[in-house]
Amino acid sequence: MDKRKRTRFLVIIGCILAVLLVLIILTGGSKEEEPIRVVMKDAVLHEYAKINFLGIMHVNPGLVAAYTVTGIIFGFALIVRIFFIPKFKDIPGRFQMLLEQAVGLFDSLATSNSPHRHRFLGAYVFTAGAYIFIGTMFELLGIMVPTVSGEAVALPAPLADINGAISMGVISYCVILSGGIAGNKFKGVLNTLKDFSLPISMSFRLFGALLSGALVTELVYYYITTSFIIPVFVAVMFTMLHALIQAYVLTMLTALFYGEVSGQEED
């Protein structure tokens, strides 16, 4: 019986590979309408794929994605607060345990890096980490929207747009600055301003990491010989890794610098 199943499995795999080979041969002579340089450039700058935003202006797809992700997070938080949190028990269920583990993870991150002042820091790193993770995974949904040129484009990860990455870096830097003001007043401001390159490094680290996955996927999908199955695997792996790694890196850096500038210096 096991031998029959194994033979059947090998036959199915062979048929799938044969179909893919036929598709590659039949479409091997086709050419892309745009050169790869134009495709990669537009994936970074969004010069051509503009979206008409509420009939007011033409904006990058990243802005629409950012508003969509913000609405999803806000709606989910509202539902949890109204319908689930009042029903929490001393013996947690699965959803309560999952939520408590997520909150506890970021709270311990804030406490370990800034034990003297961490209440606001814990709330911020949880929000930032959730936004980075959900916003990055949002790209996998592949939601298509029409552009002003009449073509359709998939909404990217919000932070794959340079404007979104810079905004996240600047907001994190302002949180660090507020910790310096609250902890050490004018001296804390000076300590924070010494690291003036911090928002730039945080922004471009986040932007480069998330954009690299999109560019690799575009590059793999562009060539017809690798445009079957492989882009799906590459996109999922890059997206999941970047979602986890970048959420951890930015929240860790924010908590670390916040603890440094807000800590009381001993004589």
The other form holds:
Amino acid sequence: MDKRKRTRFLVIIGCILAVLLVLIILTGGSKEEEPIRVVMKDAVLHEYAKINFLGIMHVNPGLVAAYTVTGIIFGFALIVRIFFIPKFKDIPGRFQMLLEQAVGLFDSLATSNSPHRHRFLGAYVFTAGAYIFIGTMFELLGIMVPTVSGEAVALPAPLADINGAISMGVISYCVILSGGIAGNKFKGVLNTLKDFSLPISMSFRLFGALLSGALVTELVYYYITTSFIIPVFVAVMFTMLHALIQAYVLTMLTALFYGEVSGQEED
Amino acid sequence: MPLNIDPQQILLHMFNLVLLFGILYVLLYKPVHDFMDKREEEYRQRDQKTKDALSEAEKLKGDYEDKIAKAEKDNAVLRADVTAKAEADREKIIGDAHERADRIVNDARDKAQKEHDRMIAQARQEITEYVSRAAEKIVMKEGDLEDDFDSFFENMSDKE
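Same protein, different form: I have the form predicted alone, so give me the form predicted together with its partner chain.
Zooming out: every chain and molecule, the one shown earlier first.
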């Protein structure tokens, strides 16, 4: 293709795209059925979009997303356990290196913050880190599920649901409490209870951080004029940043408090 | 409840998290961690073995160095003994040689002296003999002087 033909090709493609863009913008305005306030409120509270959970009860999409993420992780872990781990070598390949790095990262986080008692903590922060990261990245898949009212809704990050964030905060607090009991018996319990605001701060930090990403994405998608190119950066970059930062923050805080309450105090 | 907080859903989330913890611990974290621990232990053992072998080698080296030092010391003592003995032998040999040489020289000197004395005595005897023979002839015949001189000279040339 010479220079003239290439220029002509690019001009035609540009014209088609411009026409399509104008048509999309002109026809998009009439589809704004819900006001932005309602959309944002629903994204935060999930009051209307309920999903039938195994025919037992109606739940938030976040809970379905949580079990879906667990299913995905379980499938992945099972495949790795059966097909890859038995073939591990002393000099690791790329995939083995990735797994070892992941385990080693959380193990060293646990060891550095709680050198006296870190095996259980390492396993917990590994689980929490994997769950937060994969759960947040899961949002990008945009898996659509039907709600009880018949509409379709994309599954959000499990921790963008307040119930998911609270459960993560409470379980992390329980893990810290168990470290206090294991390390210092009654004194450890008192040390842990001293930070009674910890589960609330952990829960709402997670919820707020993940929700803010969801809200910004929702906001960007709400207006048709900002639905081009921008979502690629906003959705992907925000989600990746949240996934990494929140996984790091929660695991680091848990390890830090665990080490603090379970450590033997020097006389 | 405010903010759509639902205790039942919180419990379901917790159940999900505990389940996930169990799955990840059994299927992924523990096997990978065990493998890493095992490998670390294996390398630690190898390192320990290498260190042990190194210290054993150092010990052997020390032993051999001690042995070499001892051998060198023994060698020096032996060499000193041998040198002293050789020196004594040399002195003795030289002494003997000097003694023998002195003896030979003395013997030669004695012999030469004896030969000298013998020759002197012989010459003296011969001279005496010739003198007495000459005197005898002078006394016996004065007329036959010319014949006697002739016979004297003939005798002398025969002797030579």
